[in-house]
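What follows is a single chain, given as structure tokens, in the form predicted on its own.
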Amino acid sequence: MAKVETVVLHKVMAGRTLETLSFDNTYARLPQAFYARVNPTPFSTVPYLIHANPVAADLIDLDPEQLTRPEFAALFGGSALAPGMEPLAMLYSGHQFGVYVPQLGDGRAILLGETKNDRGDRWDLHLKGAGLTPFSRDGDGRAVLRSTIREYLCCAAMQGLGIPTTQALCLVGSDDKVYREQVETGAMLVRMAPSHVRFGTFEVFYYRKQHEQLRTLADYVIDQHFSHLRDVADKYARFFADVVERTAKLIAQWQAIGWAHGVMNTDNMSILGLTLDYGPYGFMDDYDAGFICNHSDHNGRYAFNQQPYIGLWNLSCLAQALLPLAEKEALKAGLEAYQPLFDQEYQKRMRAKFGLVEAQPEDNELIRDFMGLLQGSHADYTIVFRELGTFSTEENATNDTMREHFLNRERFDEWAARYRDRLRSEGSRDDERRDRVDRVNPKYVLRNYLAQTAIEKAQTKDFSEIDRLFTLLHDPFSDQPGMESYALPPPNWGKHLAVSCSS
């Protein structure tokens, strides 16, 4: 097996290079109980760069020219370590499909270290698919090309949509064989986030009755990421209230855009309110409130319409883990704020999707009835909302383009008349509203069939579709010449693709 070398690279240009990236690992300063120190296991074959993200590179002030250097693929493909990196696998536990699992942890990912940009922002660099760790259980510690492409592209999609997410710096491939349902090639992905601490990181110390470790973790997270609470008397309860707010707003954004996570276990919930751990996710094609994107979710626990409730359920698990640190009533008050926060954020975003500026009591019913029309017709969620921008408030307008999406045209006509009256009541102008609506209703989303097309091409070492989708998804609201086909409904083979946790 190849050995990971600590290398000092030769500086080749001015500015922030691979050599001048300053690495640290504040998580490694925590007690040993929080992690296991372990180096990445290099591929047995030479790693090669599949794609690199200049937007993420900019977050750590890395010059884009560095992304094409051979040393870049070595450093972020598990073959080399830079000075200051202290690789470790993070410990956590979690509730998986509602059942508590006492120990999980990074089974195929390794926290390389942190780097700070010139603005003072810290970013964790987390290498996924980096090989065995003490928390791998029965796994091999590897990731496959298929799953890393899906995560890489969805990070770009969420970033383009403005939804809080982990970032993906790069995708590194290999010719190593990895065994899943079939033989596939291995790949590694560098995930970036200010922190990779999860709800389950708190749970493991609570259930082990290691309350001092729990306090150490909470103090660390507050000091690093909630610094406004450092010297507050009830800082733990207020920290929890902040997490509740971030989580409620995050899930409201998922619901508004029509995106399902698929595996909302507590170990997949970010303490910072970021979208974390892209497995069997799915953007909605035909609208179905009960959409299940994970074919392993036989009971629909993580169906699309269950996500708001599961967010609350997961927060209740976090609240329980914080009981040794905060008053029960204060934590309960934090939980009780979740639903109003979610409702407020969701309603705000849905009003924006409909082009409504003022909030009116009848808006909820108007929106709910439209969603019922979508459900009854299995109309395409993204396309129909995009076409809302074309809606005319002229008296004799039939809005035929939208009307064609609905099976019950009479019911649509009734709804359209109410919508027209509602728009007129606030003096909405069609041309101005279209510009506003098009800025919140994307033309392009990462449909499963688009990701699958990129995967199949990449398996022949044609990475052009990854690059094309990466560029497209960073600007999903604009009309992009020559890309109209990417805004069409999926072909028949692309509907209902089976996606599992191994994806």
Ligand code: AMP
Second form
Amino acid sequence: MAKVETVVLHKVMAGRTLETLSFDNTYARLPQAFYARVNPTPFSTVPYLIHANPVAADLIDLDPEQLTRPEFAALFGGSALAPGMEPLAMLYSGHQFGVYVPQLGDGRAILLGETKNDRGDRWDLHLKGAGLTPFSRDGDGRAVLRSTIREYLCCAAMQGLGIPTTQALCLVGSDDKVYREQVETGAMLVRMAPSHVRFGTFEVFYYRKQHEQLRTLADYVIDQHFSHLRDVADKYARFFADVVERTAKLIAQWQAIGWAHGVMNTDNMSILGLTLDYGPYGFMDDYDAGFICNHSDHNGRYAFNQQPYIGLWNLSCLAQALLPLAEKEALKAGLEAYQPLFDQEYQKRMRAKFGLVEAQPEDNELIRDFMGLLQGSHADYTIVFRELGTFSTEENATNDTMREHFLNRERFDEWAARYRDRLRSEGSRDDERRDRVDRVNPKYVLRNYLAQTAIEKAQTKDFSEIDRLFTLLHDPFSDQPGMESYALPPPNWGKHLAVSCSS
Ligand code: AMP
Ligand code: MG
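Could you output the structure for the form predicted together with adenosine monophosphate, given that the previous block was the form predicted on its own?
Below, the chain from earlier opens the complete complex, with every other chain and molecule after it.
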């Protein structure tokens, strides 16, 4: 049975029950062209709770005691609806691997409804793996246990790292067979976000030449999520500029933490700048700028070092879709702001990783050279950055623990001397800096092999590893007693696991 009490909550719960969660479905009030009304298709076997996330529950004021009720698994396992829910599948299209696909839409996810917490924040509850919808195309509308565990744990990991993400409320399993490369079991995951609107939601109306719908969508999104722009004259261009900024900042965070999304199609790009649609993602183990985490991405379109550029490419698709609403020049100016915004954010985050407080012109080179050393040695990204916390600026310090990660020790020594001088130039104190960098360089990340271990155990109905990782990743920056092995590099079997889109 699921454990839900392992994470310390942010505040005393407001204590809504499943019965007192109220729903306010603004998306269902939009024109019918925006979605298809469809109910979840229950599993043919009884769904059971695998894990529930009390932090996400807190966001919707749901009392944690509710999470263990059988009604919770029924509701969020697709077998029941709460009053006020108006389930629908959202329409969107998008560019997949650079090619425009005129219709995608929620093929296996259903927006159950929106609920508001006492602070006035609105959350979409989206049930992934809920069965066929009119947008399922050739798919079966299901999600397998493996992929839902990956999404569930990575949402928790991103949350712990402070990277904008959709949230995962719970993971519900079943004994239903689902056919992929092999027979697996079906599961459902409740995803929460203030909005599930994607770049592709705009693209579909643009390419269909439905400019009225496009305007309705833009007005709706601005009204709900960019309300400071509601009454601004050039609100569509300003809205675009905001999306550019959020996207640039999001991707800078991915780059700084060493994470690749794997399928950055425009239908997987959140209009709110959240990490959305977890599939064949990957945290890097050994550093390789050209890291491709998606086994199906043969040309490396979505390789780690391509992500900043792909962010821009995707934003240019969104700009195009907004052409009927905003001046071309204003949209172009929005796009031109992307690179400087990205650079600024990336440099800020990288400086923080190195514990540099001031910004100096030579910092970029110092950082670039370090990345070059990492690349040359294929050193473990997370471990080496964590060890920066132990770096000593003492005169005769050799920084051996770090040094051992690098094949070219002379080049490391040369770099370390520059780094030491740079730190001294701003009067950096080793002990003080360590505390600071340990809050930005995580000790624990969701390495692929860790997720794989949890998946394999879960496939035998042992969910303990999901709980262990969930708790660990909630606080990735602190040393956690007894969890040392989770900070080690992967064992040989776990180094290059193939992860693809088939989920
Ligand atoms: P993704 O690669 O997960 O972002 O999915 C791309 C599109 O395929 C989206 O429209 C999904 O809803 C749809 N899709 C993915 N898997 C399935 C499935 N098993 N059944 C139906 N539609 C799916
Ligand atoms: Mg998707």
